[in-house]
Amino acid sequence: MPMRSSEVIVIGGGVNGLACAARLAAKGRKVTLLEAGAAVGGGAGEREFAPGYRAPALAHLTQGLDARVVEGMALERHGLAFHPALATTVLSGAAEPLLVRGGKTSGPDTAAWEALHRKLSGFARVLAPFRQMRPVRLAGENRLFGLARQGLGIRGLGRGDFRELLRMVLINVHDVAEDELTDDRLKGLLAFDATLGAWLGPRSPNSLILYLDRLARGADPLLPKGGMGALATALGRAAEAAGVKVRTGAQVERVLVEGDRAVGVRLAGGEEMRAGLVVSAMNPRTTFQKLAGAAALDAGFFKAVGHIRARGAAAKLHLALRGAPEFRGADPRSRIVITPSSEAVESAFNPVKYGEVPGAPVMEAILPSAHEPGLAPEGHHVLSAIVQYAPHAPKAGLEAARAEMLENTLKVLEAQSPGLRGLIVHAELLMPQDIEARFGMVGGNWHHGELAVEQMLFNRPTFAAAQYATPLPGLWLAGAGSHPGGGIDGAAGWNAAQAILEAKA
């Protein structure tokens, strides 16, 4: 087949891959961007699940993107704009529904919530820079110092508020919720929060630092004006205006190596490409062990690499409505968490771990034709909604757990929206193995590997990839499998990019 040359090949077009792309290209790289999709956005891009009903893909929700993104891509003038900022309205049971805006409530914890969120906020903003930083090595001197220099941001707190800060990491989130709340459509939304999209639970250990990363991406929830997939055309616009050449439907099937190098890679159709290096956005476990290969890599290393933990427990569920359903009073504009309470989080988590599915799922919901039209028929609607938790394994079998699950979704949804079943016209739910197959994403899992202590900063994927680099020269990370994670804000794309110009790679 012909040879094509270029100076840097990106593989995967999410918002990670053009982020990265961007970034290089602006600097006067020539790069590649092979996207296996008919579209660049990945997770974050729309499709039609049903004639005439339109849907985020995956994510329908962002914290913020990273500032750096939204700043060196020019995002506004490709057109890039939010609505305001989501409010959440927690439904609970019987209990009233509760909005929530930021630190604002109200309810018998109105005072205890806004300080919770104040200190919560505070500590985020101090562990914000470390997203944009790329992890240390624990080796030798000089990296030590780099370790500690990043620790200045955090020993300026002030003797009291590190020990907190210290606490707080290492804590879980129920016992925070327990502590300083009493409302439990409260302490369900916290718990809620600080699990969303995590293999872990309410109880599990450094539980509540997830709630801190929320954070420190933004205070409330954003949605483009326009949808997710205004979203994903104005970064695949903002990539080309930078000079990337972006392919759709190139699915890289190989890394080509030589001489211990990562030189190129070869598509699914035969076609081959060099380039100087090859970027990869992708899943770590899938760069390394489909994409490069076993006989790349040194063993060790390729063992490890296979112990990435990547399990996925949230499934995605889209419903075309013939109208508008009614979330007992709730703005139909706003985002719907239904979760009882810190337990209910708890209790639905604990099947997964034995490949069940929970009889009353927690979830988050949004009606993205009550913010955009176009997204179905007249009168109709579109219901997005992340549910919790799926089996990633399920133990009867994928179809028979995929009914389970979206009966008792539907159950938990028709409590709060008396009468929603028959608005339905169509549904469709993705299990974590959905999510694997249509993504990319290896268990299911949307941070490209699980977001616990043990695989971040520089852990994240492995520690001998933790820097953007690999063991295989030629061959660098620009994921979400890599720091900081997962979210759709690109801050990991940018931060491999620059790794890469300041190695003069």
Ligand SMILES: Cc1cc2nc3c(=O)[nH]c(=O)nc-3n(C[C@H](O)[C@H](O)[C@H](O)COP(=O)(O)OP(=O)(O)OC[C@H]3O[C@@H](n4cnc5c(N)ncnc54)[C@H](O)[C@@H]3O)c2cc1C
Contents of the next structure:
Amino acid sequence: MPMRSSEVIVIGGGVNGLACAARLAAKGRKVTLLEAGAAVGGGAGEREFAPGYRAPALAHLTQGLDARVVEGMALERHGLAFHPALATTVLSGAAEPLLVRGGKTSGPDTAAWEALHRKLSGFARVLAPFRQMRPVRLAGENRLFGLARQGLGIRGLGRGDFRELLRMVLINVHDVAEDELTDDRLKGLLAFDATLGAWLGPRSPNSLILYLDRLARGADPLLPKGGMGALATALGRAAEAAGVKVRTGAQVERVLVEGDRAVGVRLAGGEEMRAGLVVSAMNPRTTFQKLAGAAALDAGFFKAVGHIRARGAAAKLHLALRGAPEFRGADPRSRIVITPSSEAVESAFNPVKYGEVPGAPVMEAILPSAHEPGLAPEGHHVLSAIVQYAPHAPKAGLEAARAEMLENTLKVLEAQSPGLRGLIVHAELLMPQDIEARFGMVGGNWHHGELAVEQMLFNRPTFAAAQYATPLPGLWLAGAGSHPGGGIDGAAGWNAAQAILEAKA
Amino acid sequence: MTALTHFRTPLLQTPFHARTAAANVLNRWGPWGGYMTALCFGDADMEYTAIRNGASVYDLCPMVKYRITGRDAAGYLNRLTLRDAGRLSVGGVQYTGWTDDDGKLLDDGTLFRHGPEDYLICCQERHLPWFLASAEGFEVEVAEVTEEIAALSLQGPCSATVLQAAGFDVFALKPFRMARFPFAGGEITVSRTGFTGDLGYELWMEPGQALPLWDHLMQAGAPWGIRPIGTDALNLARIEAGFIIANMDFIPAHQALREDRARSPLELGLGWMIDWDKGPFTGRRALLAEKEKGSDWVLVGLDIPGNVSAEGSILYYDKRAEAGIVTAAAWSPALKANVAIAQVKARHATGENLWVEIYALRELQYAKLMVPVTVAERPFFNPARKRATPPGRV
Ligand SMILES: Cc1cc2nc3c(=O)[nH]c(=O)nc-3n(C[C@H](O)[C@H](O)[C@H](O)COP(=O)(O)OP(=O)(O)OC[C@H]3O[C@@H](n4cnc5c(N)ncnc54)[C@H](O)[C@@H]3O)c2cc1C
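Take the protein just shown as the form predicted alone and give its structure as the form predicted in complex with the ligand.
Next comes the full complex, this chain leading.
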């Protein structure tokens, strides 16, 4: 017997699953959240990767949580607080380290950077509302008016700026860097930040829009007080306070379908649970291919799901260090970005197209233990870095590629922090395949499906499931694979809850 | 570099070509699915007469064929097609269709069940990419076997008798059933199926058996006036039988360039095929929604006064508002009637105040006729002998 849609199962306790579940529960739905892992958080967890050393499981900074989530879940009341936004130190070969904070920096491009930052932030502001909307669907000519009307909101920009936005919105970030800047350090930073988490190089078409999307969330990255683990804990507590029943260690194996409707789930142990609605806040491809299965879905849709592009190129490095590393005088509490130039970012991207490891990867490193001394033994430190680009399908095989990637990464680090290698007690590098295995992100992709123009808005994750509802009645999507994509953010989960609440029961 | 010569023979020849070419005194050929196919051997009227009064053979080899095998074969076909392939018993044949996610028809065809996990689909158009995409998540193998199977259609009131004379006793065979018979050291399959709406059979064999079987049948069938027929005669028979053909009476959804040209099975008179209770299948949700909301189009049979074929003509409501198009039409010798198949907007399903505008070309001048039509039931021609088991001996 189908249950009422007031009873909801949410699969996956990442930031999106928690946000979605909390919002539904706050609106009176009876929500059970099932998380496969031992704790909630997903990409936003914390892990002891060597005895006595704790590091962010995957994500180590956030560009800012969705404001609706922070407020709606009263996260501050549940213990969420942030350190002051991190400044960035750019390390570029032998050049002087450069400190950047928002639009402020020094050196020959001081004015140019400020102007560029102001212009792009202006564009980001008009694009930001899209993040909180359910994408319009393009079908038949008349619907174009809907999109045009949304577009009209952009006209608030004024004619000249609007034209400039249209010129730039699909451009590649390398061209922008070349047009507007002269300092390789800033060009390198712009290129790095635009392509962080993407399977794109700075010269790939449409790379600037990812930077605008980043700015739409916030200018500088944030580190939660207590670390990423504390953020996950706060989200979990807030969800429970809203009435969500959270079950960890509950791996969903199957979505149960009866009478052409999702009616519940089966857990790995065989236990079956029924609900009026099933909301998947895990990977969309896995949701359809493994949990729902082909028989319950139309062939064209199932094929489209298999074609969701999901190549990951970000590797994650964790170092346990017996002392404080020294990055050429950089503030140990800043975000350290090692990126010699935009060309260097592009060169690091080239090899992964052929399944190879770059000789000189680019990266973003932080020292969480400089903010939270408890993460490592007294006097010791933890370094967390996101290293690009790592091949998602290494030609040499995973083991060999991982070893090569680690070696090349340490070489780059050692060049900017002489003596660092001598401090290493333990090193761990997660390749995209490791990340897929551990976090369920298909291809190891940051966004649970590449965030690229052709997989945005009404094409995210795929046309027929772009509005959080799926073709299978009773099954919804709420994870990063849906609009507006991933990051420690929660917008997708909140939007999904909104769509569910607005739907006819 | 390899010398490329394929362009010198753009059309393939079927395994029967040596015989069909010898019989084709007019040299009238047309393309069909990449093969040369005879349009008429010498006299289309005599060929049509063989279908309705004697025995006719038609080279079916260009028909596209797919073999579906494996543990999930029945489940796969249930997801792919409109009818319940699991309930088709071994040795049975089903006339069926399949749609895209939007419930628009991709093709119709016949499904043969050779074993619990062994099916054959025969159809007009090629569908391998779609069939393979549909196989994701199922334990099946899909293979195109068009070139591996030769097929000959034997149709007409004398066809059972001719087969018996040839040593294949098919009198017990019911419509949409098949049986295997030994032939020339091997075996052939005979199914009681066809595209003429008459008593008839289709013979399936290995390509190497094609010529011996042709010779054998022509010899055994001589007393009943057996003769090869071309597509022209067959087309007349199929119109009388009310059958539709892809790219003539509907545009397969994957080929339609214009979004509004695709049609659903409900709009093409194939709604009876849809098994709503067998479980999910591709297009079901869209078709269910269409059923609830109503279709935009309907396929109808028409009876038209006079004797000028209305092929390709436009239909008008009240002589003024465009209401649809005639997709196939012919003067039916069997019925002595001017019949047509047409797509009309759903609100004109009854045919009330519906007119057809026919341009009759008479010695380099068009006569424009505007005549009222009436909706007629399909099949237009539906003889009892088509179904009778055992069929009459002649
Ligand atoms: C190397 C790397 C570094 C990153 N760094 C950052 C960063 O610094 N800042 C940032 O903002 N973003 C970062 N990201 C991206 C970020 O981690 C993700 O976009 C984010 O975690 C997505 O959130 P989510 O809730 O949609 O999915 P997830 O966080 O992946 O959560 C999904 C949850 O579902 C659970 N689950 C999966 N399958 C099942 C199942 N069958 N049954 C039950 N539960 C299941 C998982 O255990 C998981 O908890 C990084 C990504 C990568 C790959």
